[in-house]
Amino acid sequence: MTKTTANPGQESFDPSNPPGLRTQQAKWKLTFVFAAVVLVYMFTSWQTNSSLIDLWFGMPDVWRMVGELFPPNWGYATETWGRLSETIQMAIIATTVAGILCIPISLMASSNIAPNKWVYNITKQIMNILRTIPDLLLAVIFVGIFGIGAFSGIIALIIFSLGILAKLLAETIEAIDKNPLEAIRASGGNTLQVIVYGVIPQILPQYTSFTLYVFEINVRASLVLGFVGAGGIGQLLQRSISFFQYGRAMIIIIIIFVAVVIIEYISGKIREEIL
């Protein structure tokens, strides 16, 4: 059966699949899939015994817990200082040594700079395993290795922002102009000559972007993996925590708001100058 047309400017029409009839099917289409996500929703709570109806029942215990909060102990913030430095300077120490070992390895994952295949496939797989590993258990890991400490977190955020900063900067560095390139290598350049004269002057502004970004990364989640016993002022929230001391847990969460929002803001705008 032909499809017929009014005119070019209007859609074409289908006597065997009239607009009501798609219509109609549509609504059926959009019923068995919210119907299908409504039957795994109660499967998967069935399964795990945890609804929302949980939380419903455990809100005035949120409520409880949240007026505890207040008023802070803004007197504890002075014994945070010390705490919040440490965060930040585990931040940069990890932010610095990723930003360094992840030139070799992205130019290693580039497929326009590795010498050969099997160089590009090893170090794209490492890259993969690298960040399939959450900074958390990493953590984790290097607690049970080197004890409790700051040594511990540095650890793990240096493998963690490695991941992120060497997949971003070798899907960079693929992307980038080949004529430059091209002529090093038509005049004699050797491959050291390629990287110095023409990839590295065309990813140095997305370099330093992504390494400020991942440095923000780093602030929160050293935050996170003082939980666990990897140094930082995550260390006294969780054991602000613990003894139940919410009046410090809250000033120390205002504080770590505040240093995250200022740190986002200077790295945004030097960013912004810089592409």
Partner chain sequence: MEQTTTLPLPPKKKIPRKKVIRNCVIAAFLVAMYAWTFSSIGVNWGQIVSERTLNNMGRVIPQLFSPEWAVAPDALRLMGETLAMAYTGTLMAALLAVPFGFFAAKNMVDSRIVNTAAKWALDGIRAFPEIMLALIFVAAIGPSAFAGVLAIAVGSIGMLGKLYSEVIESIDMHVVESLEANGANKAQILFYGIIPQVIPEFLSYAIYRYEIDVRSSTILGLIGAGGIGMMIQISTMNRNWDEVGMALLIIIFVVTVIDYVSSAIRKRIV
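Here the rigid core means the biggest group of C-alpha atoms that line up within 1.5 Å when the two forms are laid on top of each other. Note that the structure is a prediction, hence the values are computed from the model and not measured. Numbering follows the first chain given and starts at 1. First, how it differs from the form predicted in complex with its partner chain.
Residue displacement note: Asn49 has its CA displaced by at least 2 Å between these two forms (rigid core superposed).
Relative to the superposed core, Arg64 undergoes a Cα shift smaller than 2 Å between these two forms.
Once both forms are fitted on their rigid core, the CA atom of Trp28 lies 2 Å or more apart between these two forms.
Please give the corresponding structure for the form predicted in complex with its partner chain, as opposed to the form predicted on its own shown earlier.
Single chain only below; no partners, no other molecules.
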């Protein structure tokens, strides 16, 4: 095979009209994908009434609202502390319970520790399904069962964070060094001893880091759980917006913002230190 047949385009190189970097086929494909994206966009923006025209006409309302949010009602800040601490307490309890419950679950959901394939697959699938249910939806259900209050929020957060934590931890367990486990088994250690002396020392740093990460997620989630009546500062925000007390709403927004930033900063620092 000569070079000419391999690269037919190279033969007649015309400097004024260089061959493109992409083949004709790739260009068609790109055009097709681009057209599809734009068409779907046109359809969805028509379906949701959110075209650029709507954006243009909606903007004055948004700006008016933003204008009404100022000035924040600083005096109201002191009245929100109770709810803010409730929010953080909910996250602390939920993270603690989920952190304890996730250990057996993640052991069952990791292929190298699980006693058999059935346990492994079933646990893993249940966790996968749990993770697809949004936290607020869980809160709605538990508010329906336990009534309005922090307890419903805590249960919702536990179940929600269990899914995330178990998945992260199971992945870590699956990636650990197998040699210590084999050594313990070879010297007659039972499963419990394998877990305590072989698995736990290897995953402890990641475990702490993931728990802190889930704590961050839980704080963010618990700030808004109040929208559906599951306790915390979100309840105050929703109430002040529906009573048109925008000054109060703004101060709560500021508090939520500051709380998220501080907690993310602290937890980020600790996680850097651990890993």
